[in-house]
Structure formats: C-alpha cells, structure tokens
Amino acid sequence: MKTFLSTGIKILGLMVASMILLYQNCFAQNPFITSIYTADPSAHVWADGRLYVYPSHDMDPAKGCDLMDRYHVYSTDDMVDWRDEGEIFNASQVSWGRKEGGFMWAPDCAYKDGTYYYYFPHPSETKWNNTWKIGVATSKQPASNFKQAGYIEGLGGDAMIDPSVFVDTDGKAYFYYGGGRMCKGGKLKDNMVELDGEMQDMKGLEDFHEATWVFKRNGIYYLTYADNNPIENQLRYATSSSPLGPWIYRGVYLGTTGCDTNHGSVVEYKGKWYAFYHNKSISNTGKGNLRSICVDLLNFNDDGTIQLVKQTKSGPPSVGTKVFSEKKSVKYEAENATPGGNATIADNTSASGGRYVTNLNADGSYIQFNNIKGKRKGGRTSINIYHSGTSYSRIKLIVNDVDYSYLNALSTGDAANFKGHAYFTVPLNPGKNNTIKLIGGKGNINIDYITVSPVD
C-alpha cells in the first residue's frame, strides 16, 4: 500500500508540475511584448529580484526614426509574465531638447547608492543629426518618477547615440557610446552625471556601427555592438581584461533579425544568460520602423566564447513558480460598455458562452467603459483588453480624454477566440471618475472584457 500511495503521490506530483509549467510557458513568445512596438532593448536585473528591460519605442504609424518617443519600461519575476511598469519619460520633458521634439532613440539605466539614472539620446537643435546630447533622468524608482537633470557635458556630437553603462563589481562606472564607426568609453564619476577624464577609442573592434553594451562574466569583459553587415545589421563581440580594453574581436554571436537594424543587451537572471534584441515580425514594415524586443537564452562555451544565438519564436522557458497572477484586478465586461458608431453588441455561440462587443472596424466605432475605479490615491494601472481577431488590427487607446495612441490587437484566428491580450499602464485618477475608450476603424476586432490592475 505504501509503494502504491507513493507512487501516486509521485504521478500526481509530475501532473501538477506539468500543469505548472504549461500555464508558465503558454504566453512565452517572440516578440514578447506586442501591444505596442519597441526596439533596442537593455536589460537589466536590479535589488528587488525582477528583470527590468528599457527598450525605446517606435510611434505607430511610423515616420521613421523621428517619431521615437515616450519610453516604456516592462519587467519580469519569470521571463514569461512580463509587467508593463508604464511611460517614464518622453521628448516634452527634456527642457534643452529641439523643439520639434521626437528622436528619443536607444536609452541605458543604470544604479548607484539609492538612485537609478536613465540615459537616453537626443537632439538640441531642429538640425537633429549633429547635435546629438546624452540627457540623464534620475529616480529613486527603477520604473517610475523619473525626473530631468540635464546632459553629460563633453558628449555628443555628430552621430554620438546608443548611450550605455556599465557599473564594475568594485562599483566604478564606466560610459560607452558611438555611431557611424565610431565606439568610445570613459568612466564615470561618482555622481553618475560627469566624467572622469577623457573618452578612449574602444580598440580593437571590427566593423563597428552602433549599439554598444558591456557585461563581465567569470573575470571578463565583454563588448557587444552592431556591426555594418549589408542591409541587415548582426550583433558581434570582443572581449577583454579591463573594462576600456584594448578588445580582441572574437565574432557574430546573433544574426540578422529581418530588420536593417539590430540593437541587444546581454543579462544573466537566475543563473540563466539572456541575449535581448529586436526583430519586425509583428509589423513586417519596410526597413523596420516598427519593431518589437524579443529575448533567447545565451549559451557560453568553455573557453568563454558565446556561441550563436539560436532566435526562436517561443522565447525561453520560465524561470518562476509562480502559477496565477498575485494583482488584484477589476474586471469590465464589454457588453456592460457604452458602445458608439457601428459597434454592436452580440452573442457568443461556442461552448463558452458570453457577449461581446463586434463592428469595431468601422471608422469611429467605439465602446467606452465608465467608472472605472482608481485605487484611493490613483496611480499607475494596467489596462488589460482581451479580444478577438482574424486579422492584424490595432484599437487606440483613450484613458481619461488623454490619446495613448494605438495597442496591436494581433490575430486569434477566430473571431470567437477570445485569447488576444493587449495590454498597456497608464496613471488613473483616484475613485471611480475614470473613463476607458477604445477606439476600432484598422481592422478586424471583437472585444470580450477588460481587466484594471494596480501597478504599484
């Protein structure tokens, strides 16, 4: 009897952990964050145990490169759950930025004695391309609060972007930058906005175009960029016994990504290595103007080389235990929503049941759900819609009169399939004087509920 309970106990055991990772593992994918698009990912893992990643983000409808701004940041516990933490900082804020705005391009955050400080590119002058500055942002926050403190004096210039930090094991910082061939480094002081000397030539580099970012591994330092590869960009690397080198060029660890552009970080979280980057699956635009980050485990081999990251369309396997999600939401049926234009309410006849709102395509159909609660004080919320499709579609996004843009609604493959997830945080006032707006009329969307989460 004993052998048979323990056997069961056993089975049972291995059921519950497949559940587990079933539920983990079936919102794993590539890209991983889809409702809106981002590109030029940094990642990093900070005190509180989550994996934070700053990526910049491409306006939709694209422009181009001008229309980057309003920079999202997103974090994980699992690298499958991943938490919009809301916009931390756009182009309006920066007081001695052009005044046209826009080119918010490639940021960096890093972390010293109680402070996060956020670095990102960007014009002084309309004549954007040669007056390039390094803007600092700090926060006591990793994802929220970010306030202005000017630019690093000494940097910039012509084509001077992709701004990265780097912070050594004995706690000095180091700042690398660079573009059109050109790569450089110095340290920083310890205020984090000033520094130590002169920038160096990173030497030793071979093909070198944009996108630095430095980590260390078992004694080494590593030094990743893009490189100049005809048409799409690939990601290389050098290695070395300091942090300002000289490098040895060692090769591609990542390929092309189906964008003209490639931009990455490297990480380890959980004793696990993860090469970030950015494809244009989603959108398939153009030159990539529209791009969205993705994420796949980084192998090293024994002599410390990286071999070639093998992109997937899963993502990596989760790395937490956690099964059902720990916010508390509020959930808004549609049907219970004011629907307006040629927006309907209808029944759903499969198995599950239900109603929902249809005829969003239409130019101005609409449904907007009223009284919405805030927590007592308002504050950051994620916006959670679940929604069907047989089509690429987008819906815009309307909280409190203020226009959030556009969220991807990607395809279900059925128009009862109500498994579509678009989500996106934004600040709620505090009570239940808060009102949500979805706006259809770019293709085919049906939407079944929406769930308000507190953030913070």
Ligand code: FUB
Contents of the next structure:
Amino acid sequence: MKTFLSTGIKILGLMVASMILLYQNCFAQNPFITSIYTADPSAHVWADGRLYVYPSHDMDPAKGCDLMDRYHVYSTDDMVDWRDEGEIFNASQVSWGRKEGGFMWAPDCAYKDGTYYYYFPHPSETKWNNTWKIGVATSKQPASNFKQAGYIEGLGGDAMIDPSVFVDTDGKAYFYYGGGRMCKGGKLKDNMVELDGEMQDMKGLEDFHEATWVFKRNGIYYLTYADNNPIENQLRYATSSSPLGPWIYRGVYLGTTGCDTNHGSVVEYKGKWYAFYHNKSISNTGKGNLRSICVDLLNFNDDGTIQLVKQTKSGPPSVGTKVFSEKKSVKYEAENATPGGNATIADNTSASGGRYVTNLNADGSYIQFNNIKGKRKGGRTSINIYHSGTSYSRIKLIVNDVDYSYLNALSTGDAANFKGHAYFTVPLNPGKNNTIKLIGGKGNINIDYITVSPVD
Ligand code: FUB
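Could I see the form predicted together with ligand FUB next, after the form predicted alone?
Expanding to the full complex; the earlier chain stays at the top.
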C-alpha cells in the first residue's frame, strides 16, 4: 500500500512538473500584440506585480502618425499571456488639444504616492508642428479611470514629443522629452506635473533622434534613444553616474527592425531584463504607420555595457510558474449568431460544436451576436474571437453600435485550424442587452466562437 501510494505521488508530481515545464517553455511570439497596431512601448512594473506596457496606437487604415488618436494599455504577469486593458482615453477627451484630434504619440506612465501619472505628447493647435504640449492624466489604477489633468507648463512647443519619466530609488522624479536631434531632461516637483527648475540639454549623446528612456541598474543610469540611421533607425544608449548626465555614449543596443522609426524601453521583471521595441512585421507595409510592439531579452556584460539585442520571432520564454486558472468567460458559438450578407454556417469537426461561420470575405458579410452579458455593473470586458484563416485578414468589431475599427486575424495556416485568437477590451453595458457585430470583407476568415471575459 505504502509503495503504491508513493508511486502514485511520484506520478502526480511528474505530471505537475511536466505541466509547469510545459508552461515554462511557452513563448509569447513577436510581435506580442497582434490584434491591433501598436508602437512606442513604455514598459513598467507596478506594485501589483504585473508588467504594464503603455504604447501608442497606429490606426488602421494607415494614414501616418497624424491619425493616431487613442491609447490602449497591455499587461502581463508571465511575459506570455498579455491582457488588453482597453482604451484609456482618446484625443476627443483632451480639452486643450488640437480640435482635429490625431497625433497622440509615444506616451509614458509613472507612479508616485498612490497615483499613476500618464504623460502624452499632443499638439494644441491645427498647425501641429510647433504647438506640442505634454499632457498629463492621472488615476489611482494603472490602466483605467484616467482623468485629464492639464499639461506640463513652461515647456516650448517645438519637437516636444516622446515624454518619459524616471523615478529614482530616492523617489525623485526626472522628466525627459525630445525629437529632431534635441534631448532635454529636468526635475519634476513632487506633484509630478510641474517642472522643478530649468530643463537641460542632455550632453554626450551621439546622433540623437527621439524616444528617450532612462533606467538605472547597479547604480549606473542608462539613457536609451532612437538614432537617425538612414531608412531605418536603431536604438542606442549612453550611461552616467547622474540621471541628468553628462552622458557617455556607449553604442547601438538594438539594430534596425524593418521599420523606419524605432522606439524602445528597458525594464527588469522577475529577475530578467527586457528590451521593448516595435517593428512592421505584421502589416509589412511602407504606407503610413502600421507598427507592432515586440519584446526580447536584454543582456548586460560584466562591466554594465549592453549586448546587442537578438530580435526573435519567438519572444522571451515565460517567467515564473503559474497555476492555470479558468477566467470567468462566457462562450458564444458563431453558429448561434445571426449571419448577414454572404456569411453562412458550415460544418467541420475541428470547430467547437462542429460548426462555424464562413464566407465572411465578401464585402457586407457579417455575423451578429445578440444578448451578450456584461458585468453586473457593466464595464471593461475582453472580447476574444477564435477563428481560422489561410491568409492574414481583418475583421471590424462593432459593439453596441460603436465602431472599434479593425482587428487583425493572423493566418492559422489551415482553414480547419481554429486556434487563431484576436482580442480587444471594450466597455459593455450591464445586463444582457449587448450586441457584438463582426464585419468581414477583408480577407479569408472563419469564425468558430467568441468568449467575453470580465477585465477586473
Ligand atoms: O509614434 C509616433 C512617433 O513615431 C513617436 O513619437 C516617435 O518616437 C516615433 O516612434
């Protein structure tokens, strides 16, 4: 009996170990956000133990950087499972902003004494080029409920993009911005929205273009930035014994990515260092900006210099061990939704329930899910679309008549492989009166089912 029990325990142990091993061998894939286009990732680890990425959002169809008019946030606790925290705000909510909207460029977020401060560059007038301001929004949560809190006074308006904030270990906050060969840094007052003294030129950088990011490791301050490398920019860095320099130029730490711009951040999470950046590998288009954020491991040499980052398709491995938990998601089969246009229901044993919706590639084809249940009080809910497709396609998401634009649906390689997953977080109404409409007409996509999961 004793031998039987101990053998059983050993087998169970092996099973658990292999689940954990399996999990530890998971990779996120690069780009790690595929459903919408994102760029300029600013990554931070907050007190809740999650890593948050604050990117800008390239709007589809591409029209260039002038069309970027809203921000989403993403978070993870393992570098593999990424959660869309939803839209935090858009240009129409910025009272002092340019009336035509657009130009919501690279943002950053900082935390001090119970408040999250979100910094974003935005022009205040139609003539955008020299009317930039650095807006601030604040919240008690890292990724929701942000309220506009004006802008930082006392800055110029020219090339005033790419704000970033570094909070040192003694709690003192430093603010940086810059574009077009000018990089400035200065101190912030404790209120995090006013400058404490003059902004200074950051001295010692070579070929600075934009995208300042400052972090500290082992007492050394690092300033990373994008250079002016022709056609495609690279990411360079410099070090200092002070957060405001002077800086000693150290070299390139991330090469070209296939994209004209480059913009990165560096952060430590669960004992490993990561380089965030963007490329164009999903859209593969030179027209306008349709970029996607990526992450890879970043390694240091013993003397503190940074090794050239290896850009991978697999992304970094998962960190930590995680107990799998079922989220409170509700599943809605596509075959029970209402098809429109050319969309029809078809049979396939590999689809959930043996049926799916196809022929969404013709213009005007759609499926509509009715009576979708929101949270008791309504609010943020992740819409997950499980699909197949033999080519890259897009599907337009309309929730309660609000157009959330296109979601990318990457090819699953086989029309019978329904493991494709596109997701997006939207606010749902309380109760069961929500509608979700998926409009096709942009490539070969078949919908198996959707799930809706509350975002806490
Ligand atoms: O995303 C708009 C602009 O492109 C950013 O502000 C720059 O850093 C560049 O990535």
